[in-house]
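Quick heads-up: it's one chain on its own, the form predicted alone, in structure tokens.
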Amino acid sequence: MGGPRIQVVQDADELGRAGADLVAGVFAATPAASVVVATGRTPMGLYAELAGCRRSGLADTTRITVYQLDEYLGLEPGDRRSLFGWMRRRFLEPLGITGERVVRLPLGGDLEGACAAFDRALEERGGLDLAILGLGPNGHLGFNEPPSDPWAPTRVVDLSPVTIVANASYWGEVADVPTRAVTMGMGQLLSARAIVLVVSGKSKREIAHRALEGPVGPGVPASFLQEAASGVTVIVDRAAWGNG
């Protein structure tokens, strides 16, 4: 294992373009790819650029299947905080991906059993071809909060105070952020055949270096990317990486 390939770009705009080129290349090589995509601000430029590639015929998304990465628990249908709603608006609709090619996380009933069934179905399909991920302020991937082991399955999680405060910037107040969620597991993410991690902004500088250069362990879940057997590409802008 050679470790992640780190591509430092000038700014968020260049990050979006570089990420879209990489993802379009995966779709060209694997037209029926199984993909999981992050929400959050950082990947939005990538998704917008990718939608432009689709419109211009440079990216074919007609056969890909998209898996949901994470979702809050306890929301009513149509709640503005829904991460699926965000994914639908920013990724699925712009890329013409219809309902039968979208696999949502379980949110009700026997969640432990349903999450295990979700993982089995993904494994039977052959696993993920591509994971597009962001980096949480405490090093989480999806909502795999620290400590998370590299084999952790899809499951219900309690969100950390750090994550709740960070997500309040999207929804208004800390009290507006749900405290529990379902997340695709570390085991499923780390076994993706290609992983693209996008990191932007000065606020992520410390955790980016901890995740990519520091000790590997469950205290910084993203640090397990250093040991992933698949191809990991990190696209990080200068503000997040520094000038060194």
Contents of the next structure:
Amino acid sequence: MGGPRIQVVQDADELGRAGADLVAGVFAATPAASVVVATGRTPMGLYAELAGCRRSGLADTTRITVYQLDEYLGLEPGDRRSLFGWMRRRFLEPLGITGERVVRLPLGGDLEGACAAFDRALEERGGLDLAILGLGPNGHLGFNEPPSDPWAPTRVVDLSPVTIVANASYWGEVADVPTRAVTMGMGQLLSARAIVLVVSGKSKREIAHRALEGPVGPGVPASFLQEAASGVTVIVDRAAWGNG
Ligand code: F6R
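The block above covers the form predicted alone; next, return the form predicted in complex with fructose -6-phosphate.
Full assembly next; the chain just shown is listed first.
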């Protein structure tokens, strides 16, 4: 325990390198690690650095299994806004992870039952070794929007107006952002044996301090990282953290 380890780095480039080092270390210690990875802008440098480590033989991903963190509901196959498509282009393909080593979230049918089955299957396989997460503008992790309890399971969620505005910057405008999604639950994420939270940019400064130093509660889901039993490392750049 002892709370998150906060590693302050100079800028987004250093964040990518520091994050890739840490993740490569987890892969070296646990070659068959189960990992969940965020999309969003912040971890993209980390993924590019990690792909570089793989190319130069410093990271072995041949036995890694990757779980999907979150996805919008209601998209047709091939939709440009698919978060899975984003993860495929920026993480799975550069790291050579395919087939059965990719576990997707359920998106159709009896979603409640399928989400419960997803959580059961994850638990039966021993849970997550590593979660690579970004910090939402409202303190969300994945799409665990406020309020989210620390035991909240994988489930369907309505995206909050703040998240929809933030996601509009990925896809064009607010009207382009789906309003519902499936997210891996807080319970699954907080049980990961290691968690890396990456935070970059001045716009995250206030929420980063609230999440990591403010009161712990469902109103800022990321605040539960303060009490996570796992090893939590927060890699945050100067713009997001200030001088401490
Ligand atoms: C994306 C996700 C989100 C983002 C968060 C930060 O799969 O789960 O929780 O990590 O919204 O996004 P960026 O990094 O774009 O600021």
